[in-house]
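We begin with a single chain expressed as C-alpha cells, specifically the form predicted on its own.
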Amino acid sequence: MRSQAMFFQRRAGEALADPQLQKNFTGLRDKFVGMRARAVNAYERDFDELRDAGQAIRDRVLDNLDVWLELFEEKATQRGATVLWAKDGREICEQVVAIAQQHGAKKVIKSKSMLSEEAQLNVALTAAGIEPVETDLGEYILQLSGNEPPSHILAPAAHKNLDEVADLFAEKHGKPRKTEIPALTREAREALREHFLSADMGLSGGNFLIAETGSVALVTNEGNGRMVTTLPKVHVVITGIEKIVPTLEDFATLMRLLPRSATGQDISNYVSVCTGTKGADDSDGPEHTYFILVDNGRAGLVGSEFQPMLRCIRCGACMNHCPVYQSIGGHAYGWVYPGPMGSVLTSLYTGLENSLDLPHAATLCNQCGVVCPVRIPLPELLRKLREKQTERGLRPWSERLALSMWAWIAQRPGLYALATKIGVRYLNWLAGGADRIEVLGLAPGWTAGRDFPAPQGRTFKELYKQGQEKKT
C-alpha cells in the first residue's frame, strides 16, 4: 500500500482524465469550502484567536507529550480501561486479533478508523477468520464496493455519485434500485442494524484523547459510533499517540474548531465521550475496554522541524481548499491521507524514497495555512521536504542541476537581468505570436498537460527602470 504513493503522477492524470470523476469533486468542493465560510463567519467571536487557542493547547501536549500520556494511562486504567501500546501497523494488527481471540470475538463492527486504515486492520482481521463490518456509512460503501480506500478523510466515499451508490446497493443488497438519499440511508442503516445487535467487539478511532478523565472523545454525524462503542462487549480503541488533550475545556475549545472547519456545523451531531467499563448502574456500556496507542512514526516528529504537523486535528479543511485536490480527488495520492496534510504525512511515515512526487503536490499558494484550524505551516513543511529530497539526492538530477543554476545566477543581479531578457525572447519565439505555449522547448513536460502561458509585455526589472525614471 504505502508504495502506491510513488505512482502518484500516473493515478493524477488518470483522475483529471476521469469526467465523472471531475463533476463529483466539484459538488464536494464548493459544499464544504462554502460551510466553512458560512460557519466562519457566523462564529459570534474572533475566530482567529480561537485558532490561536487551539494552536496553544496543541503545542502544550506536544512540548511534554510523555508527561500527558501516562497521566492518561494512569486514568483510563483507573476507570478499568487497559491501555496497550503500538509501535506500527504490524503491533497493531497483532493486538486487535489478539484482543479478539480472547474474548472469543467472531465478528468486529467498525466505527471509522484512519489508523486502522494505515495498519491494513479488515485484511489481517479477515486472515485470522475475524469479520469486520464497516458501519461509517462511506466506509461502508466503500467495503461493499470491494475494500476501496477512502478518498478524503471526512467523506469516504466523495469519489463516488448518488447513481454509482444505487447500483452498488441494488447489487449487494438484492433490493430493488433506489435513487433517494433517505431511501439508501434507511436501506444501509436495515442491513448494518443486524451487525450491531450481533458483533461480539466494537472498534473505533478517538478524535482526542482526554488526559484528566483518561476519556475518548468520538465525533461523528452518524449513530454508528455510540452503536459500536456501547452494545458490544468489549470495545477497543486505536488512536495516534498524537490526539491527547489536557483537559475538557481544552477538549471543549478544539471543539469550537473542528465541526466549524470541517462540515460547517456548529456543532457535529454527535459527540461522545467515553469513559472505563460499565458500571453496576449503567444500562449499557462495554464490559472490556482496550485502548491502542499507536506511535507509527509520530514519536520521531517530536521536537523535530516537523513536530507542527502532530497539531492536526483531521478536519479535513486544507484538502477541502487545496486546488491539486480539488482537481485529483485523493485515491491518487496513494496512501491513507490525501491533500496537503496527506503529503506531509505520507511522506514523514512512510518515508521520503517512498513519496517522490507528494511533496511537490501542492501550488504553495498557502490556502491550506489560511484555513488550518490549529495553523499548521503546511507549504513551509512542504518546501523542507523538498528541501531534503534535494540534499538527499531523491530528485532527477537535471531538476537539481537546474536550481544549483537558478541559484548561482539568482545571487548575481546582473546576470540573472540579462538571462530573464534571453528567457523572455525565447519564450516568445516559442508562442509565435500567440499568447499560449503548446510545447515548452526544453522542458516539455510542463505542458505535456496544459498550455504555457506566453510572456506579456517587459520584465519586472524594465518596468520598474521605467517608473524610477518616470519619477525622475
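Everything numeric here is computed off the predicted structure, so don't read it as measured data. Numbering follows the first chain given and starts at 1. Compared with the form predicted together with its partner chain:
Treating the chain as two rigid bodies that shift between the two forms, Arg458 and Ala299 fall into separate rigid parts, each C-alpha being assigned to the part whose superposition fits it better.
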Given for the second form:
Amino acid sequence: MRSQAMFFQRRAGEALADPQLQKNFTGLRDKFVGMRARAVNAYERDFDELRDAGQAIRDRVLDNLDVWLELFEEKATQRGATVLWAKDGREICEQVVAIAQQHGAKKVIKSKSMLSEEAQLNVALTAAGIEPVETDLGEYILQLSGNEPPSHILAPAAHKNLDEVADLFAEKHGKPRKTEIPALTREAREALREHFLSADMGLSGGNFLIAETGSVALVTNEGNGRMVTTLPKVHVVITGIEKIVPTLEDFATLMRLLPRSATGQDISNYVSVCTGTKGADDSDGPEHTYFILVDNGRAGLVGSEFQPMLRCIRCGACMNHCPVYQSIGGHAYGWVYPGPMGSVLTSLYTGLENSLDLPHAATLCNQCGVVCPVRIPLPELLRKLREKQTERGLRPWSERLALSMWAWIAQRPGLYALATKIGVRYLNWLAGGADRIEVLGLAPGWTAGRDFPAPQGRTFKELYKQGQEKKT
Amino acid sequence: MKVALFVTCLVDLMRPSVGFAALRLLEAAGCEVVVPESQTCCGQPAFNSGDRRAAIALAQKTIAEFEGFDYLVAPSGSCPDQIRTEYPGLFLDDPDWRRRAEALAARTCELTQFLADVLKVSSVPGEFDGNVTYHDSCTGLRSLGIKRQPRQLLDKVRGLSVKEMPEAESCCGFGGTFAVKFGDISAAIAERKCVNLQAAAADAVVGGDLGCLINIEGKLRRMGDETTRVLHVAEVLAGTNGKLV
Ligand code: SF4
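Can you return the structure of this protein in the form predicted together with its partner chain rather than the form predicted on its own?
Everything in the complex follows now, all chains and molecules, and the chain you saw is the first one.
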C-alpha cells in the first residue's frame, strides 16, 4: 500500500469534523478500553509479570533472529511445507501469483493478513486474473465497500457502524435490508460459504510462527481462519520474519497476553496451530503449504535502537488507549498500521520523509506504553524518530529556527529574563485586560479550538527579585 | 535541609503565584529554600522536539545550577521527569557528566511527592471552602508514580473535599508543542477531559502541571464554562481558596 501519511493533518481534521465517525469512535473506545481493563483485573496473577515474560520471549528471539528463522525453516520443511523468503511487497505479490498459477487457482480465500495490505496483494491478484475474497467479516465489509483500507488492526471496519453495514449489504447482496447483527452476519456467512467451497487456494497471515515445530498459529474470533487453512488444497501463509517464537510453551505464554490485551478475552474463540501438509491419517488439511516470510523493512531494525518495535504482537491495545487515535481513528495515519505502533512502523517502513507528522502526532502521554503487552516503549521510539528527523534536516526551517533561537536564549539567563519579561507583557497586551486571549497569532492552532489564559502579568523572576530587594 | 526550587519556565511566564505557593509550602515544612537566579528551562521542549543538542546544553546548565543542593523540587511532574528519567541518558558517552546527571536525578522531586513522601508533612497551610476534582497529569502519573501524594495532601486542607472525575488519568491533550502543531486534535482531546471533569461538579479542577491546566482552562472557557476554577495543587495547598494572601 502506498503511504498517504503525508496527508495526516488534513485527514485528521476531516475525521474530527465528521459527527458520525466521532460517534462510532466513542463507542469503540469505551468498548476496547473497558474490556481490556476487566480482563487484566480478573487475571489471577500479576499481569505486569506476564508482560515481563512476554517481553523476554520476544527479545530472546530478536537477539538471534537468524538462528530461529533457520530452525523454523528446517522444521517446517520437514513437515512438508515450502518456505519462501520475500524482500518486499513486490516479491510477496510475485510469489503468491506464481503459486496460484502453478496450482491453477482462480479464486483465493483470505483470512486477515496485514502483510497482504502492506503488499497490496489484492490488486496484484486481480491484475493476474485471480479473484481474492476476504473472509474476515471486517475485511469482507471493506472489500465490498470498494476496497477501503482498514482503520484498525483487529477490527478493520471499526470506523463503520451498524447502519452503514446494513446499507452496504442491502446494496451489494441485493437482499432485503437487515438491521440485527445476527441477521447481517448470517447473510455474510451465506455469501462467503459459496466462496469457501469453490476456492482453490487459502491465504492467511499468522500471529506466531513456532520454531520448534515449524507451525503457524492463528488467533481469530470468527472461525474463518479454520476454513481458509483447511478447505482449499493449497494454503499460503504470509508473515513478517519477526513473528517467530521459539517453543509451544512460549506461544502459550504469549497467548495469555494477546487476547486479554486485544479484546479483553481470556482466550480467543479460535486458536489454530497449523503444521505442515495433510498427512496420511489426517481427515483434512491442505495438500500444499507455503510460508512466505517477509522482510519489508524488518531486518533493518534488528540490532538498531528501534529493535524493540519488532516485539509487537499486533494486539491493538496501544491504539485503543491512544487519545489521538481515539479522536481521529485509523485512516489519517495513511498506511497499514494506525495509532502509536503505526506511527513508528510507517515511519520506519515507508520512510521518515514520507511521514513527517506521525512521530509528532502524539502527546507522549504513555498510555500506550503502559498497556503494551510486550512493553514496547512507544513514546520513546516516537521521540527517537523526532530526533532522526532533526538529524536529517527534515523539519521545517521555521520550526528549527524557532527552536534553536529559544534554546540559544534559554542558555543565557539575562537575555532569557528580558525575553520573558517582554513576552509576558506582549501576551497581556493581546489579552487587553481580559483574563484570556481568544486569538493568538503566534499559535493559531491553539486558539482555534480553545482560549489561551492570560498570564498573571509579571514573571516569577521579576516578582521574586522585587520581593528579595524589599526584604533587604 | 537546603532545597532549590526549580520554578519551571511555564510558571515563571504564566503563573508566578504557583512558584510563590511552592515556596511557602516548602518553607512551612521547615526547608531552607533557595531559588537559583540563573535557572531557565530544563530542556524538555527541545528533547521532545528531537533537538538532542539543545537538550544536552540545557541539561548541563541545569545540572551545574542545582547540583549543590540537597534537593531540587519543582511544582510540576514533567520537568522533574526530564531530569530524573532523561538527563542521565543524554550523557551516554560522557561518564563525568553522566555521573553528575545521575546524582542530580536522584535528588530531584515533584512538589507533592517531596512534601508527602520525603518530608512526610502532617499539615499544610491551605484552606479551601468547597470541593475539587484532581486531574492526573500523564508524565507525573505514569513516569513518576504521582497519584496518591496530591490527594493525601489535599485531604489535609481545611474545608476541602475531593470528588473524583471519570477518567482522571486520561490525557488532557496538551503534549507541549503538540497542542500547537495539532491544535484541532489537541482541542478535541481537551474537550473530552473537560466533559469528564465537569461531571464531577466540583468548584475547581486541580492539577500538578501548569501545561495541562492552561489547556484545560482555555478549553473550559471556550466551552462557556466560566465558573469551574482551574488551580495548581500548590496554590490550593498553600493559599486560602487557592489564593495566596
Ligand atoms: S505495540 Fe504493543 S500494544 Fe501496540 S499493537 Fe504492538 S504489542 Fe500491542
